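Presented as structure tokens, the chain that follows is alone, the form predicted on its own.
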Amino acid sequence: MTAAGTGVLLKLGGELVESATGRRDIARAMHRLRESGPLVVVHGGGREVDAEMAAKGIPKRAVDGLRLTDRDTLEVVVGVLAGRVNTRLVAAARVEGIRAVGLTAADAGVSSMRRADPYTAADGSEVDLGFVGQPMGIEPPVLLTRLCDAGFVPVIASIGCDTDGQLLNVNADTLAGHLAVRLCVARLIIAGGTPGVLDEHGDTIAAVTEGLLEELIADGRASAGMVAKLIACREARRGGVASVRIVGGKGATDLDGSPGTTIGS
């Protein structure tokens, strides 16, 4: 970014971009926020990622809305989300006039990486959640810096890889709060098919203060998903991002609109 406390993070959920006109409608939405000055761009593909596997017949496994991730399950992340979504997105946001460049979190050191440690659940077990990357480093990435100030918008798949080259899994929603930190912008967006956190009776929580926030991971009323956006959020905001919000993106062409979730306000 060209100067602390600018641009945006926009993490898009898989859901968004399945079809041609949720493509279209979020490369719309990416256009107003690249109006308003740097936009950078991290997306999942998980509901792509669940039917390849079960078309390879790979049983899908998961805690907190994290993926484990085996050798198999590896191979079959890495080609649909650094392949199929991360390239169609690219596209789509090409026809809106948007200089986009596809990458993944191994480009260049994008996020620095190594694997996860065992991972406990909501619940207090522990987990080995397989090849799956824990984003490291607090400098801020030189080429997504570099493609932002030449006015190009960076889309990356949550691919990375570890110091031997392993390339490893990483959860989108992680990813995101970890590089709008370390890229010190003042929004972080993440958006996907729910309109944010919501009650009890299905309706969007308007604001979410971090300690309601531990609340409801701790006693379960945060979906497995939630968990990992909450995280990434409250991480978010301890890092230094003013504005953090989760909303809902189906059918939105302008996100700032769109029902949602501030977070730690």
Ligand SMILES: Nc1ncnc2c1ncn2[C@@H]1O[C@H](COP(=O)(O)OP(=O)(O)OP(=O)(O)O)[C@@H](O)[C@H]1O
Second form
Amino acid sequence: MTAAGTGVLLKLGGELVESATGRRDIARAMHRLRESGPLVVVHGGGREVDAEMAAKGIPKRAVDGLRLTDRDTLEVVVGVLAGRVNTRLVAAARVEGIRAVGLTAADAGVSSMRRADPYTAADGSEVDLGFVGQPMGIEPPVLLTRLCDAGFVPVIASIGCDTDGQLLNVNADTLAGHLAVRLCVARLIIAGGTPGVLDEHGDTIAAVTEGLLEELIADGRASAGMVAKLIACREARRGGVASVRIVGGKGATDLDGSPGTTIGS
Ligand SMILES: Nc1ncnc2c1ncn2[C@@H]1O[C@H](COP(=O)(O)OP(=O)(O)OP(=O)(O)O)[C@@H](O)[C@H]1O
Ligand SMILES: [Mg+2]
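Form predicted together with this ligand structure, per the form predicted on its own context:
The complete assembly is shown below, putting the previous chain first.
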């Protein structure tokens, strides 16, 4: 991201990096993207967090894909995302010769955050999200631009902290959209377990305009994690990211060749 409008922000859904094979494929896809310029990776890990919470007997609560995060949940989220998921992905990247650096958004102002305001859900209800972060700031994150300029690939777990040092859980799509704007990347690629945004028949919608995006959320064709994803894509487009795509990443070693949905005109 040496110049405005270059580089790729790749967001990986946790589902894609759960298995060793999945991580190998994704690392190959990262290598391919890296060949064309700077690359920054943000990852989630929702399903591994769910499994760990279930094992500990902590109930899961979420609204529009945003996890309601109490203290017990936060402990699990930090441990799983910043620990296991991040480190394993960095290790898989190394096999492909990628100089990956594992970080969270709490590192050196990658993303300053404050606690999110109560959330108004798609169904109109208002919900206190707990220890959930709202990324802030507009300036390019110096740590990321320096790492990219030096040939490293930052791999960021979706954890941040506020100015009091309180750790916060942030939806990985929300963080990815925000960083894509601040880094002025040319492309935001959100890779997940479904081949893009699906319609009511389960078919991939090739292109979603901003009008259709609002409709999908309002009429429930997009729900759960897809709501947070679409809102993040809308913010990235409004923030000047020229190309925003939601693509299927399962088994893909070339994400540009994956079926998916283009967001915006
Ligand atoms: N219209 C839709 N098209 C595709 N997926 C949808 C749609 N509506 C709801 N979904 C759900 O959204 C999920 C994707 O969001 P989810 O948060 O679960 O995964 P992710 O964001 O890729 O991973 P992570 O949260 O680990 O980063 C899909 O697996 C699907 O269950
Ligand atoms: Mg998600």
